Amino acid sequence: MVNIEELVESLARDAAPVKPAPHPFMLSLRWVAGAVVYLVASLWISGLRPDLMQKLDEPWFVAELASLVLIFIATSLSAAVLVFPDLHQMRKAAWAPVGLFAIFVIVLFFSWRADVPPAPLPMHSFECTVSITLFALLPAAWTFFSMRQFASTHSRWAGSVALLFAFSVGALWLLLHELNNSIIHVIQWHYLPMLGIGLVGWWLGRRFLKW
């Protein structure tokens, strides 16, 4: 029995302190908060859209823009939650994104139907996707360093999660500093990409998030 004691503490007192994982809603926080500062810094630096204020009178535009905060907090947290072996028992936060995406689809389809005459198309188009991708590097940089201290078992989901909560940071950011009117670039340039940003994810995640 002593030497069952002595071991016991022998191992106790060479044993490393572990920190106790976060819970997914501080991990989730820590994130929103660093993308929030990002954005704002950005912002600042970019300068905002000139009609911005008009803008916000606009209901299709506010709800536009509500969809697309509502995404980049959803998809924070689902990707908190998708660092966990057992999604910390908050299976349904895990899956939010995709409800979300869905009143996102149909927020750009009534703005579409609201844009009539439409608005002229702006001279640029794919410049749009490449702006976010590359506003996006940073964020999904720091997220995918802090998903990979954690142990997912859903590293392909994680990783899709992941990107999606980054590009929309960027989108926040060009939707906020574009001065442009046409739901259709928006649509074509600024969103559809988000189905690739996906499926990159998807293969970063099996690449970098598994153990």
Second form
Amino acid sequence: MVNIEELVESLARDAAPVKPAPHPFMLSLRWVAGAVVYLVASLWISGLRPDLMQKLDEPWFVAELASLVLIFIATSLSAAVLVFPDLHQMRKAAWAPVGLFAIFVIVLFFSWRADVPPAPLPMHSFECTVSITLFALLPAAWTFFSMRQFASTHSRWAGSVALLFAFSVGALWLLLHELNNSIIHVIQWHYLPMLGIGLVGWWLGRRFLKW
Amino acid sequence: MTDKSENFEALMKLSLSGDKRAYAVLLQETARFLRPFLARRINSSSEVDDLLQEILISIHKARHTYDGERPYKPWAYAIAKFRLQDHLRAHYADHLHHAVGLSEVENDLQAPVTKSDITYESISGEIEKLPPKQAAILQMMHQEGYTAKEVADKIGMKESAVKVAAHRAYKILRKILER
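The form predicted on its own done, now the form predicted together with its partner chain:
First the chain shown before, then all remaining chains and molecules of the complex.
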């Protein structure tokens, strides 16, 4: 290899003006805005659940919806922070989804306790997970493509959070679209698969976000 | 270091606007503060040099992720640590790849390790060049006549570890003697 002085000289010769990357808040806002457009368009096509207005009167449904929206926002912010080598010196923002997932688990626990007598289980099962996953493919690909333009030093973590962000878009879509009141079903087939998605993202991050 | 060169954030802002001279100073100063950081973690100076060059290239590739508004050093160190981890991972993976598996030496372990066609005295000069622990084990086994078990008891190692260390020492010696 050449010596350090030669390398510095050669790199300095390439120092053309460079546009700095946007702030993580802006980056996150772009991803959120894109995902919201995708979600609204999909709900426009697939339709809202017919009892949505009635469900919005139920506090635990609203709490589930609100915590899922917060996860959606927190994962996008975390992913945006994780694409910077130094996490934009906002390490706490990178960890934001952890607290929100904890809140989400508590909300689901109380929803389950409040579900007396339990709502009947729907006839289908894994189809929900498949639907959410398929719905999440486009936002996942888009987010990964966007993240590759930066320089993550936490590629596994970033990949995991990016897929959780995409999956939360899918979970929101199904929550607003599917006529289903069973908390057990929702936990089992809508939200537990998130753990698997996180692991897949961990693996994909290593492969696709390495630079 | 001059005041100018210490102001990494200002230098980076100038660099991002295309100032080649500022960029050269920034990279030189970055190399200067990263070298001791790497030298504390890697023994070989040539490896430090190679890794430092890799880090400078990475800084060059990732410079758009730094806006000059937040402290520069944590950003540069984050990239340096990332590349260092990669380097160490590859280094240890390579070592593991070349390591002798216990199953590989099992046949040798069955053989009496205290018997050899070559006398200790005839190769004592070569033995002294071995790592100190291996040299001590060979000395005890071949000059002083201890068994592997006795050596293990004496130096507080497991018998199998003594045999593996002896085997490795034989391999090194064989290579030297075959030259």
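Under this definition, the rigid core comprises the largest set of C-alpha atoms superposing within 1.5 Å between the forms. Computed from a predicted model, the values in this text were never measured in an experiment. Residue numbers count along the first chain shown, from 1.
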Quick check on L195: with the core superposed, does its CA move 2 angstroms or more between the two forms?
no
